[in-house]
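Quick heads-up: it's one chain on its own, the form predicted on its own, in structure tokens.
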Amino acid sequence: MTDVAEIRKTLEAHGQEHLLAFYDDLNEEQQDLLLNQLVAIDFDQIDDLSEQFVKHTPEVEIPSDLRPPETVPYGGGDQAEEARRRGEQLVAEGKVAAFTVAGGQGTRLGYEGPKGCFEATPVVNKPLFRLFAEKIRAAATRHRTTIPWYVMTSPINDTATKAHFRQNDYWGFSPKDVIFFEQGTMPAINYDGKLMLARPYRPATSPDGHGGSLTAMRKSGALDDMVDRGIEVISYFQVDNPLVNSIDATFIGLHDLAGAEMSAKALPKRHPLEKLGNFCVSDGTIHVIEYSDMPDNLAYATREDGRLKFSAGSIAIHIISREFVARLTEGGRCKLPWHRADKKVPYIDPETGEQVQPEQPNAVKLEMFVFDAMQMAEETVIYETRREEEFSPIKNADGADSPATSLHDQVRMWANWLERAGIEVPRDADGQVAAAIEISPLFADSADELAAKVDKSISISPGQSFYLGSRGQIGGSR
């Protein structure tokens, strides 16, 4: 049992023994839960951060010799073969995984429960995890062989998450080859430096953002399941995209080539504030630069021909060799900076005992960027993709990147595919798509398998909602 005079001497230590304010008036269960959960904060981290991040606005330090990276155009220009060969061959000898950062609630879509569960295609309204399952189950039939699939939920979302996996049977995955670990968490803090309760029982936490993913990969045994499995190469890529390409042989490919640690895509932005990261390059090093941190005669500057000068966008879409994430965690920290920022964050009056909501931010989230790993990594490629064929995330209620754009965009995908397949699909008199059409990866997962598949005689009438089903069948079968 967890020592509470131990834990006591501790707080006092470092200015936090408010924690403890409710400690008698809880019942055994719920002392048990602060102290294990006390235990599990390190204190003098928490000093050193409060210190830097907390006391003091550290100031986002821009490198004067920015310039834009050299990038690998879509399709993999003078490599396209051997890159594409190379990554089916690492797929197909089992040394890839998928990864997926799942931690987040559908909050902010009007939906409550994990954001992988939102349904989010345009006939069948398949959960995001299932279009992602049956992806990654295309990529491995087509190369007979495994590829597992990790999943990082959060401690709000785990025990949902899962439960949806276990009613759906795993959307045709093996249960082993399912592996789910958490998020880790960072406690909260005000701007006196003091950690703040969010239940008498509870300190005020939230997740330590999606660079948190490398060290919950460690921590999790995740890591060592790789190690286990022969995994080599980790394809990474957030719940909201229902365009993603889960395994991108091309881009796996690319990767591996190149010796590189970590490697990217990225998107031509649409306009200079596009809220997407900056790809650039100071002294050797690729540094994503957030749309908000970019100065304004870099984010407009242009090129002779008037195109940006700094275009490429960050999409969240990585491939990371697994020893590079064993060497950033070493030791079980992870070697990522931490970022601020400013909340409102409900707590526990420790003088009352009553709840407080804050109108104004109150105390300091901190997170790590996933993406700050380029800076660390021996070699990177970034590599194009095109955002009708890969980038529509639903991260809205409405507006841009909402359900509403994102299945317009899966739809018009789709019928460009058969269109180039020799297939006539509806239009209205502004060329926009007539039909609802969606087409399970299970059946074709790209442009040229669909060519190669699909019955030439098909007919799509305006208004129908059109399905190509896994063995080709037509209509709005689940």
Contents of the next structure:
Amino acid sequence: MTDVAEIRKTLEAHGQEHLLAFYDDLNEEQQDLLLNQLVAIDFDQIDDLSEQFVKHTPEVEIPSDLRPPETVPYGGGDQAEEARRRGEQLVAEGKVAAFTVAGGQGTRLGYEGPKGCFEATPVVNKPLFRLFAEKIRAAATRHRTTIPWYVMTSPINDTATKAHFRQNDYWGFSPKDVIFFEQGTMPAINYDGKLMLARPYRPATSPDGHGGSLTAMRKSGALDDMVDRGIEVISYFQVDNPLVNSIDATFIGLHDLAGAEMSAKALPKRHPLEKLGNFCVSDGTIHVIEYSDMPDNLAYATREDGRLKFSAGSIAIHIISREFVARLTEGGRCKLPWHRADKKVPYIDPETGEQVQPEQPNAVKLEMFVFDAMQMAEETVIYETRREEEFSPIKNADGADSPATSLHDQVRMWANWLERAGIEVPRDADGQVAAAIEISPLFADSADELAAKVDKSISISPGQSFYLGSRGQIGGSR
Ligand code: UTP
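With the form predicted on its own in hand, show me what the form predicted in complex with uridine 5'-triphosphate (UTP) looks like.
Below is the entire complex, every chain and molecule, led by the chain shown above.
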């Protein structure tokens, strides 16, 4: 039983006693709920963070010796064969797990429910979780092994995410091989350094960023579970990118051959200010500098041949060694830095009891970013990939990086695969694909696999919705 007098004393010592403003009006269950949440907050840490990030806006320090990183070219360059074989061996030996971070709020997309349930594909409207499940199952079948799938949720979507999997029979996965765990949260801090109540019995909190995945893996027991299963390598990706190659043997092999602790895929940026983190090197370590922090003179700097100097953009696809996560999270705390974001956080006025919907940002949300761990890795590999094959995220409701652009990119990729296999794809006068096309990852998850399996006599008519199902059967409609 949590003692309210004790908690009141702690709150008073930190100037946060307003969090108990409605305590006496709550029923017993709500009182317990509130107290349990309050004891879980480290108020000394909140004081420190408030000083560093709320009362002051920290200057992002940009090292003066930044230069572009070395990257491994698409395909793996000289190491292509060796890396692919090494990666395939690790997967086949059951040492690789898939890991999806799916704890975000998805506010920009504005979809009710976990983003992984969003129906994202062009013909079958598969939810993102189904698409990833099929990709991972396909990789497991290809390598005659089991690939466990860790899914990080957050308190805002954990119940709904698990229900979605249950209702859909885990999309063909064995339930014991889908491991959910919840990430931590961080209270929002208002501009006076106060925490806020979202409900009379609940402080306003939000998930602590995808960087919170590292500590959450340890605290939840997922890391121990990986040890038990013999997992050595984690293939990390976000829930919002339908094109991701979820288990890329060459990438895994490159990481392992280099003895890397954390590796990343990179894309040439479309333009100097594209909203991707920038891979840079300072003092021998990799830094990812956010697009908003990159000074213009560096963002626009070019090489002799006119290409951008800092062209390698981060697309949040990583290979992470399990032992690296264990090292970084030793003692239960991870040393990743916090990042500040100003947000409009609704709250209950402790004096009037009224719900306030601020029109302007009123509080600071603190998040950790997983790519900051790259700086702490002894060895890293930055592996170039191709945008059209690997990256088309669903971030916004419309415009760039939206469901519409992602559908377009999915159709274009699958159409290219079919054409490379010798199948004619209808295109309009501008060369755009003139049909909706989708291929099940369970049938083929790369251009080469498709070319080896597909019936070359199939034809696709203009305007057709064309789906190639798991056994190569044709679905969709004309
Ligand atoms: P985003 O940075 O796009 O954030 O997350 P978001 O919360 O999904 O969306 P907005 O900004 O509110 O519109 C990138 C990836 O990191 C995950 C997301 O689920 C997504 O896969 N993520 C983000 C977490 O798992 N936890 C977090 O606290 C934040």
